[in-house]
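In structure tokens, one chain follows: the form predicted alone.
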Amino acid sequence: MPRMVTITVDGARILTPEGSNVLEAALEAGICIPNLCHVPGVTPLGACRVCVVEIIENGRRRLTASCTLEARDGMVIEAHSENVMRARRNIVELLLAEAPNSRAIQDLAARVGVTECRYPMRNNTCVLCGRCVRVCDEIWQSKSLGLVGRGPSRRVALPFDVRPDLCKRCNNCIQVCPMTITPCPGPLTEPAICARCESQTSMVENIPDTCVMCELGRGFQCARWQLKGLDARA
């Protein structure tokens, strides 16, 4: 049996196995924490930062991201306060500019509030969130994806760009990549959020970080249901 730890997330007390993320142990307690990058059951890389948390250590705050921050012992998070939220938006504000007819991005969009962009719209069809690249070598263990380049250079390939033979053929990498997801079939003529996606909020108005296993949240591929895959099968 592990050793269990208790953490304090937006106020409820929360018992999780110790080594566990702050992440899993939220959305396991019916807690939204809005997710992209994260996959249950591979190592937590931090790409796309959505899961923003603030913990309060000392009388100080500081924000991370959720899917990195191992539950410790008494630790105090607030997933939803004004800066998280703050951080949280522009994070996905970002998002959605760089790949604004993503139905993932327009899902997680739409979850944390966000109707419009500021900043210019790039249209690009990767966000470099490393799901394809850590399922292929961590589950499959095949190792035929990495994450090459720096910078605005940086993208998904295989070695050299050649198929290698370890490679299964399996494509898992395209299953758990969210922008293959079917895109909104809302009109989209700028960064922004149609209204086939904003009307999909209504449930969660007033109860904005508890997790109502929405739609959107399947949308995106959320790990609250990818969670609740491995319980079925479990």
The other form holds:
Amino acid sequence: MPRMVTITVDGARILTPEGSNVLEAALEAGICIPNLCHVPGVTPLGACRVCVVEIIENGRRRLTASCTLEARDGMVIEAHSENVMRARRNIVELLLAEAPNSRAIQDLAARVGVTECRYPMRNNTCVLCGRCVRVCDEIWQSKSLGLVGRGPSRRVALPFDVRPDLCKRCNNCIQVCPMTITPCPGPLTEPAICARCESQTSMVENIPDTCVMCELGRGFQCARWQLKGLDARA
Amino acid sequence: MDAKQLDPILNNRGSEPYEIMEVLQDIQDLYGFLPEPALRAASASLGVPLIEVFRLANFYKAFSLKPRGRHLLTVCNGTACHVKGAPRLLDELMARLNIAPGETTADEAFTLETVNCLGACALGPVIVVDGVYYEHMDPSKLDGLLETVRSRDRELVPHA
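After the form predicted alone, can we look at the form predicted together with its partner chain?
Everything in the complex follows now, all chains and molecules, and the chain you saw is the first one.
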């Protein structure tokens, strides 16, 4: 039995096993922290930065990704301060500009309240969240995929771009990929914000910090759905 | 590629996964680049997943997955060399060899590369040919330089 520690997220005191990550602790307790690259049961990578929170230590505040933040006793976290919301909106805006043709990312944008995109739309097919790589590596022990290259040339690749014998064709890499869910109106011909979730967005404005198992969470494969053992794609 | 050449490298070093960097460096020294079969052999011998080997080979600029020429020309394009005329040198070399940086000539004699700084700014502009530094280069010296390398190449490959 691991030692339990108490952390404070948005004023709520949460009891969680020591060393578990803050994102999962908050989601278990019903606090909504939007997330994209996190897959329960797989090592957090902190690639997408959507789950950004503010940690308050000795009166200082700093922004950090909550999925790679280990819970320690007495930790104070702000998940919905003005600072965090601004940073999160900006991060999602960048994701949206990178790959608008994904329901996961469109839903994230709706959830955090992105209404315009100030960056040029790139219309890419990958946001380098590393979900496929980690699931392949850790759950299936296959190590067929990897994030290869540095900086702008970073990409998900197979060794020598050939499917290795280790690959069991389980297709889990495709199932966890946020890019495989098309936006509700179908694939976008023009990259844009689809913004068809008005019914959801009003709720988002009223209760930004409470997880209500929203439909948007299904879209972005929110870890909350998976933690509850529900199929996020149903 | 001769697979026998790999044996001493893998026998000397190839047992623990952490030795992969040394093995990759030795393979690079041996062939001038990292051939795919050699990487597969190294991966199997050291027990490092092939994707990790591939990632390392892609990550470090010192490694090349493409065959390289017998002679490596590296033009320093650091700040000091840049202001002292490195871009002009590079343009001249590109025109003379008819290749872009990162490419190899058709006869596999030369590979042209750029580097961001060699830490030898007082010698700038610097061109490194097979590890030898040629300092204070200017376009008029390039013909002589290429000719010395070509004559060395003729000794190396008599019928080329």
